[in-house]
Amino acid sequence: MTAMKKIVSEIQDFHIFLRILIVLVTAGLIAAIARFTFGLGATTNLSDVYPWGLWVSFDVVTAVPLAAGAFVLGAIVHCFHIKKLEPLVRPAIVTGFLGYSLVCLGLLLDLGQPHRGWHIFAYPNLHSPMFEVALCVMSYTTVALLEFLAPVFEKFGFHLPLRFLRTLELPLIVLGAAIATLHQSTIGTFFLIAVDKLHNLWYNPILPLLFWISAVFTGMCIIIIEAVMVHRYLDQPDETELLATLARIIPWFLGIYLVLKVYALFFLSERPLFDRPGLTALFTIEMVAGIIIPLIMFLHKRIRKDSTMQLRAAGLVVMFGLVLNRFNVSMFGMIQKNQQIYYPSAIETIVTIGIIAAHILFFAVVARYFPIFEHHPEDVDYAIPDGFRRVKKPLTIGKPS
């Protein structure tokens, strides 16, 4: 009990948003659990016309993207030495490990019987890319895991597994890089069956290496979005000029993307392709908003130095532009004329909210409490800092402290 009453009063020291962050944990919790007690037909809207609703679309095709930022940080880093990044590392292994723990999360919530789910091991389809995504995924949170535990020793002193660990840390970083390429890739293979639903918008031969190109930039802008927040709320270094180097890199993938989505458009097309207005204005929002846009503002060497501008190009652009394709192409883009539309259940929604929620609170836990900003460790209070707790003049979510 008195474990507990430490807990609980810790608690209510957060700041108010992080005890917001853990009530939606918590009906995120419950929801799943109504899931796994009354079954996917009583709690969401699932069915033989829509059998991947929002858990697929979001909590999967669109979760693993965006905790991209591991592998892509890890392979230009140690593949490419481009050593001064090495700081951000370690706060991208943790996005990764924690985005790929809840993709996992995600796939159980959406089988209809997840106690079979090792059955795609026992008995092995090898031509099917959903196999081949199931193993990536599991492997990679597997490299993801043995990466996040070199932060988790070192705060707790265990000097020998540590350093084992670090024996390690090129090949699994290596390791991670290509199988992390390998599913992203593989996640778009999944749409190239979907020859005659898909809508010719974003169906073509070259859709794996899109997912693939889209993953790379976009995880390298999660990684600005991380680090900015970080700094501005969680009271860690300035890290604007690495940031800057990673900017330069960004418009480059953005502009290979561009030119083979309008190839791809219009030389690997043989069917119409403005027919329907509402998935041509979907696909106009996708191109101009999600590419062109953070394209032509991280040209701009005024908003790559910026850090400011380099949340917004990278937060409310690109992150915008990648969920609305990867919804195009797993959702809407699926939706045949005169069908019925799918909407999620209030189930499905909650706990697709208790997800994200749940990926932020824990990494603000892990980069309070653990060594992950490794390159400045006097900066660093494993006790509970002021920040993390109400104080006279208390972190204000949404400005700068």
The other form holds:
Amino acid sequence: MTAMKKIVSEIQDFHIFLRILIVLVTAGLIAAIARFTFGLGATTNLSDVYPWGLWVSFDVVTAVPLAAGAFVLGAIVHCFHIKKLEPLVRPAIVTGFLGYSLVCLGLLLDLGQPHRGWHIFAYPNLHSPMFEVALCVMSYTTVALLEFLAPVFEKFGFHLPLRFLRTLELPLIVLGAAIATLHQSTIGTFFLIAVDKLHNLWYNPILPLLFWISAVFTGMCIIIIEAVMVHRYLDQPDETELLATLARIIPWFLGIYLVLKVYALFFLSERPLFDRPGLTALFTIEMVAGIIIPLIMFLHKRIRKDSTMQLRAAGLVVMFGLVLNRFNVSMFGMIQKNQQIYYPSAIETIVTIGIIAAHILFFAVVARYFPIFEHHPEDVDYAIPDGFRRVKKPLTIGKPS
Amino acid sequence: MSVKRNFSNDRTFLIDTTRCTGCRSCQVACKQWNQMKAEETTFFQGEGYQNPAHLSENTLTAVKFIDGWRYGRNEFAFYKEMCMHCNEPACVSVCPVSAFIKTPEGPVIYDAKRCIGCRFCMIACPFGIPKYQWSKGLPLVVKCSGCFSRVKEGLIPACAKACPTAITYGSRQEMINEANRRITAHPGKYMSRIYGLEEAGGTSVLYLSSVPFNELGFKKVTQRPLPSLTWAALRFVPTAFITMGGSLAFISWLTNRKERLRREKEMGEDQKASGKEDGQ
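Swap state to the form predicted together with its partner chain from the form predicted alone:
After this comes the whole thing, all chains and molecules, with the earlier chain placed first.
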């Protein structure tokens, strides 16, 4: 009873925004229960014409690159030793872990036979992109969980597992980046089989490569958005300087993406390209607002160093360069001429909103109770320790609870 | 993919749409043999007299009716829509739990006990054949099995057995020869093309027609076997994993070493400095 009271009083202490999120998450949960009670056909607008809808397009195809920040930043900081970005790593890892956990949840909701998920191991099919992504997402979620456990152990002062995790830290980062490369690109491979269905504007043999590159720059943009938001709303220090360093890397990837995309469009794609005005418009918005404008913005030093402009440029990339791109590939570009139009049902929408709300809510809650921001490189020795006993500098431990 | 199998002895349907009378006994036979539920239908839901309007969880094959004024005459044509039993099926390649199998006899069959219900087969199939049990709480995929249970026992599929005129059933090579024979014997009657010969890398259902195939509602499909499209990217997975993991591990080792050397040097200098202080 007292524990319950404590939780209630904690929640009453939350910002009104967080309490609204709790309501949205609850609504999402109820909608998810409805989906399992009444079945996919009754609760969604999916049909034989649209076997994949909002849940695949957003909860899987879009959410996976949105959670890419963890592997990108992990590699930048720990492998390339750009250590001043270290304060951004932990929030990114928390985002990544939450993101992937919610992807798994979304996948389970979308499966017709979720209780048979283990069949992936029992009857593997090495030729299936879906098999590869399922394995990668599961192993990456495990890796992200191990990375996420560090602040948890710090909070509770578990020293031995913490040292063990620190020994594993670099291997985990490398493993995580390698796994993420595979599934970020293989989600693009999904749509290579949809030849004659996916429109030529998006169908090309290097789609997996484009998916990987866009995941990389999106990961960095998400980190920028997250850091700016956290500074504004969770009273954390201003990281604009650090973000400017990160913002210098982004235009490289945007530029490579643009070049490859144009190359693929003119040399690797079938014709006709611009026969459908609606799709041409979507494609133009995606490329201009999501890639070209932010590329120009990130090329200006003045814009890179300005917190608001950073946020705007990163927001454009995420909203149009990524989210619109993934929807174009997995939904809009697959619509054939004269085909009925799919729109998500109320339950599909409520579940997806619930998942987004859950992500923000859990992040804020984790940030409230675990040391994910109070972690700075000067406190921790990041060289690989030679043994468990020889950690030279003291570890940062959260306030004893 | 693996070594290419010779498909010329696969059991194959040759469906001559010019001989089809639109009697729909194939539809009835299919429902009976597979014990599929009846659908409540009305005329003119689809095009013309087609009924039901499209394939569904309860209908594995249906005759499409195309009628209208064409080429200065009233054209009445039929197209029996069913699983094409591709030589290299997209559904087999994309299924994460190997629920689809291309049998050595030819039919592509589906193992409902394995299926997790991800619907990737429905996205992948170029002919739009796999359908989903949208009415069920724990839905599965349904699809024509080419009457594998009958073929295994030496019988011919239910629809081919029931068809009074249009369906010939036999080995793929024989069916191709027969189709070519009919095309050469009646050049004015047939389009000089066999649908299914090259489509999606070749299928075990071949069609002949007197009107252009697209007018009959046949989909325009690539001639490449579809699994090769994803495999072209998927085969790089081990390489990508090793390259990415290896290069990042190598870079980390390099940067770490540099860092350690720098620190050791610093420490050495510190010690020297402190040693001097002690000496003085």
